[in-house]
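In the form predicted alone, a lone chain appears below as structure tokens.
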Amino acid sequence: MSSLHDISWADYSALSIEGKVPLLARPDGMPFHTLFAQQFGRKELDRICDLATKIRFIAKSRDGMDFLQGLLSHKRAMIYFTQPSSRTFLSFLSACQILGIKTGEVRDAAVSSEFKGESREDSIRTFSSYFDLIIMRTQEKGLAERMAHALSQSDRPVPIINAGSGKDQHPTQALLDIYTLNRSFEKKGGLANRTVMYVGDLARGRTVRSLSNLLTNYEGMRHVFVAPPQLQIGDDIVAMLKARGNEVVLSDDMRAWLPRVDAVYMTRIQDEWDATKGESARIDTSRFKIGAAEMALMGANAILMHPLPRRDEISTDCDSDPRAKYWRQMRNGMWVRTALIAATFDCDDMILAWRSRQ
């Protein structure tokens, strides 16, 4: 099987994402570097979701937690976050702790050698000398990908997990979203043949791009994108979904769709990407918010999700509604990221074997 070690950066970067995916995989199909949502087909999604549930079960007991913390106690991870984050950072930190991994962190380039003029590429190459895994979040599109290629060409090919890059990809958020959807519907007919509505800043929301892509692994999905025209989903996502046989609806009428969907995925306005200050504030978003009145329009078995942080797009009045899953969604992130790291280091069989002895 070809890998990143066998291809030049020029040839690699000329490939489509679908062409890159096999180069990022191990022989068993699981990612070595986790960079794109497209790396996860249905088999890999089921594997990660099942592993996350098993880890949750094992972690309920002291003996189980002691077992988990011994699995990777010989490994070290660098958590390199130069874009602000709390949930993603803490969930990855907790995931490492659950597996016994020692961690280092950089959360501000001003406290690293980048302050002295070192390139980010050199900083990351330095981290690979000390750590066995690099988890990175950056505003710079493509940085995780470039470094995955560089490290794979080196004599120390340390795996990289993309924890959010630019406006493009957030694969581990999509994994935890899939896990949340699966658990929400596992006793209600499963995730296939569902209608998911995405609301808010869809043009710049990398979570929506990644999640909608992963949902194409389930049969009969319908995607309803609801946003002001300036913030509507990109044509590339629409084309991709249609090419995979999914139904796509573009709308600006959230209330009309609320009674007809199985899941609502709310997003905040991503004004950190504004080209000019105050650009987003001039867009009327008043019709793209959910409170008690909007929850009353949703079906009894529908769910409400949000990748967080939220602003005013979901009222706190909704928090106690059992259909509101965003706090559970956040906790699921810890378990899914634990599962992904365990799978990256090929610990699946040991985890399964522990459960079989109980």
Second form
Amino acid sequence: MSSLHDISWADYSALSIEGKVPLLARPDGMPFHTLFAQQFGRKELDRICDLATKIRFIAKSRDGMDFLQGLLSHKRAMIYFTQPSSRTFLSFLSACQILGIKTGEVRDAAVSSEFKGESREDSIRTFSSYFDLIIMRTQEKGLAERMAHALSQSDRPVPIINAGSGKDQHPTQALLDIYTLNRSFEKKGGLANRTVMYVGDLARGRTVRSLSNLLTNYEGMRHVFVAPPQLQIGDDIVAMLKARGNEVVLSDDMRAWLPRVDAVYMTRIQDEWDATKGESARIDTSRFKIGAAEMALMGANAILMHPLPRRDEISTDCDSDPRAKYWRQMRNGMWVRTALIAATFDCDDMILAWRSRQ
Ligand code: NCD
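Having seen the form predicted alone, I'd like the form predicted together with N-carbamoyl-L-aspartate now, please.
And the full complex, kicking off with our chain again.
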């Protein structure tokens, strides 16, 4: 199988996503570079979820933690985040710590040599000289892909994990969302034939784009996108979902849909992308918020999710409702990212085979 090493950037970037996926995979189908959600088919998703569950279990005991921390103690990771982050940053940091990986970090391009005019390619190449894994979050769409290509052409092709790029992709958030959905419906008939409603800024939120993509790996899914018209989901996502046989509904009536959905995925207004200051503030978003009255409309088995950070789209009154899963979702992020890193370095079989000595 050919890889990113064997193809020019011009030829690679002309490929469709489906054409790109095999170039980024290891022979077992797991990603080498994790750049976009489409790299995960059902087999890979099941593998990551099983691994995350096993890691959660192993990490409960000291014996288990000692085992996990020995797995990648010879590796170092660079966490390179030039866009704000708390959860994603800390969960990746924790994931590295669980696996014994030492970390370095740059969280502000102003303190790196980019400030002196160094290109991103040179910065990444520099990181790869010292580290064995680069986890990156950037403002720029497609940058992680460009960097992965540059590294694959170099003599130190270390893996890159995209921890959020521009408005387009957030593959590891989608993995933890899938894990949360799977766990929530595990004893209630599983994650198939479900209706997921996404609410908020669907035009600029990358989490919804990546998650809706991954959900096409499950049978009979229906996606309901609820937003003010200016913030509605992109046509590209609607076309992709329909092409995969999923049902798609666009609406601006959250309350009408609340009683009919299995999962509600709330998002905040992404006003950092406003072209002119105050642009988002002029949009009426008052009907896209959830409080106790809206929770009362949701089904008893439905769940409420949010990638966080939240503003006022979910009232804190909802936090103690057992259907609110966003805190659990956040912790799941740590386990899923640990699973992904372990799989990236081929430790998955060892983890799945682990048995306690007690
Ligand atoms: C999201 C992001 O950065 O895209 N946050 C996260 O990673 N949990 C969502 C957001 O910022 O609204």
